[in-house]
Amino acid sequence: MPPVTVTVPASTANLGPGYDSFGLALGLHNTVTAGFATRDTWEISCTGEGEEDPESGADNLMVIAMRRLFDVIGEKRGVAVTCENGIPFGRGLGSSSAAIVGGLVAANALTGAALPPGELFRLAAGLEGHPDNVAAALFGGFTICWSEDGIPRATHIDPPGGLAAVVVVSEQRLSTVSARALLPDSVPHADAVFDAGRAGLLAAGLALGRADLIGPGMSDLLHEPYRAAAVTDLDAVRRVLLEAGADGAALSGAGPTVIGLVSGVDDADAFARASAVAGRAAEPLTRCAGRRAPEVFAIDRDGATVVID
C-alpha cells in the first residue's frame, strides 16, 4: 500500500451556548502523510505549529489514534508519519481533535478503509473525551453532537448561506482540563433556560442561513462567564469584533482564542466581509496584550479528506 496523505481542519466548538455539542470546521489545516515502515517501528516528524512540543514525538495523539485503529482491525505493522501543522496547539481551535482524526483517517486509508465514518467518529470521541471538535474535524461544516445510551452521535449540517470566521488567537495556551476545572458542578435554572433558547437560535441561524439569529444565538451563561477568569480579555476582544461588524462572537472551544462569525450571500461574500471586519478590528486589538492579529478563515465544508494525486 503506498503512503496516504490526509488534510484535517481546525475546529471551533461550543460557539457560545452549544457546550460540548456544537462544532464548526474552519479552513485551517494539518496535513498528515503516512506509510508503512520497513520495520515494525513507528517514526514521526512534525513541522509548523507545535513542532517543538514534546507531544510531537512518539506519544503524539495522532500516533495514539493510529495505534488504536490498528488494534481494532488487527494490524501490527509500524508506520512512518510526517505532519505539517497549521493549527496552533492549546488555543481552542481543536488541535488535539485534528491530531486524533488525522491519525484515524490516515490509518484507515492506509489499511483499505476498513471502518466506516460512524465508527471513526466513535473512536475519535472516545480518545478525545468529548465529541464536538472531532465531529467537525471529521465531517466538516456545522455539527451537533449528543449521546444516546452512552454512545456519542453527531449530525452534520452544511450551512446553506455563506459563512466565514475572524479568529483572534492568544499567544498563551489554555488546556481543556484547566478550562473545565473552572466550571461549577451546577448552574442556575434560569441560566440553563437562557442557553437552551440561545442554542436553538444559533442552530436555526446556521442551518437556515439566518444572519439575524447568529448574533443573539452566540450568547452564553453556562461556561464563558466562568472561563473568563482565565481569559481576562474575553469581553474586550468580543466587543472589538462585534463593533467591527461580526454577526456574533464567542470563546472558541475552551479558549483562549475568540472567534467572530460573519455571514454573506455565499462563502466568497462572507470571506470578503470577514476580511473587512478583521481590518477594522486589527488596530483596536493591538491594545489586547498577547493577542495575534485577527485572521480570516472560510468554513471547511469537507472535513478530513484523503488527498488523491
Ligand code: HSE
Given for the second form:
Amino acid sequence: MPPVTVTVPASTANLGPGYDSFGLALGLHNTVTAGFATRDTWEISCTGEGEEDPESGADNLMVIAMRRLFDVIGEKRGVAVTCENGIPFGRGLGSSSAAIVGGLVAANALTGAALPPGELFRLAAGLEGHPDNVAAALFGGFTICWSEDGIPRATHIDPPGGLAAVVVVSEQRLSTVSARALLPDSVPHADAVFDAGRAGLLAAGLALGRADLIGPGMSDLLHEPYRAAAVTDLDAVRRVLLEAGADGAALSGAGPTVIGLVSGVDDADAFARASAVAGRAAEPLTRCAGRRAPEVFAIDRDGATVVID
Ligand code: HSE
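Output the structure of the form predicted together with L-homoserine; the preceding block shows the form predicted on its own.
Up next: the whole complex, starting with the chain shown before.
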C-alpha cells in the first residue's frame, strides 16, 4: 500500500447562535501524509504551526484517531506520519478536529477500509467530544449537527452565495475545556428563544445566499457573554470587523479568535470584499493588544480530501 496524503481544513464553529451545532470549513489547511512503517512502530513528524510544541496535543490526537480506526478494522501495523500544519493550535479554528479528521481519513485511505463518511463522522465526534468542528472539517461548507438517541448526526450545505471569512487570531491560546467550563448549566428561557431565532436566520441566510440574514443571524446569548470573561476584547474586535463592513461577526468556536463573514456574488467577489474589510480593520485592530493582523480565507467547500497525484 503506497503512502496517502490528505488535506483537511480549519473550521469555525458556533458562528454565534449555533453552539455545538453549526460549523463552517475555511480555506486554511493541514496536510497529512501517512504510510505503513517497516516495523510495528508509530513515527510522527510535524512542521508548521505548533512544531515547536509537540505537547500541544494535536499531533497525538492524529495518531489516536488513526489508531482508533485501526482498532475498528483490526489493523495492527505501525505507521509513519508527516504533517504540515497551517492551522494554529488552541485558537478556536478547529485544530484538534483537523487532527482527528485528518488521522481518520488518512487511516481509512491507507488501509483501504473504506468506512463510509457517516461512520468517520461518528468516530471523529466521539473522539472530539462535540460534533460541530469535525463535521465541517470532514464534509466542508456549512454543516449543521444534531443528535438522535445520543448518536451524532450532521448535514452539509454548500452555500449557494459567495462567502469568505476575515479571521482575527489571538496570540493567546484558550483551551476548549476551559472555555466550556465558563458556561452555566442552564440559561434563561428568553435567551434560548433569542438564539433559536438567530440560528434559524443564520441557517436560512447561508442556505439561501441571503446576506441580509447572515448579519443578524450571528448574534448569540448562550455562550459568548460567558466566554467574554476570558476573551475580554471580544466586543471590541467584533465592533471593528462590523464597522469595517463584515456582514456579521462572532467568536470562532470556543475562541479566542474572532471571525467575520463577508458575502458576495461569488466566492471570488466575497474574497475581494473580505480583503477590503481586512484592510479597513487592520489599523483599528492594532489597538487590540495580542491580536494578529486580520487574515482572509475563502470557505472550503470540499472538506477533508485524499490527494490523488
Ligand atoms: N462548540 C464548541 C464550543 C466548539 O463552543 O465549545 C469548540 O471549538
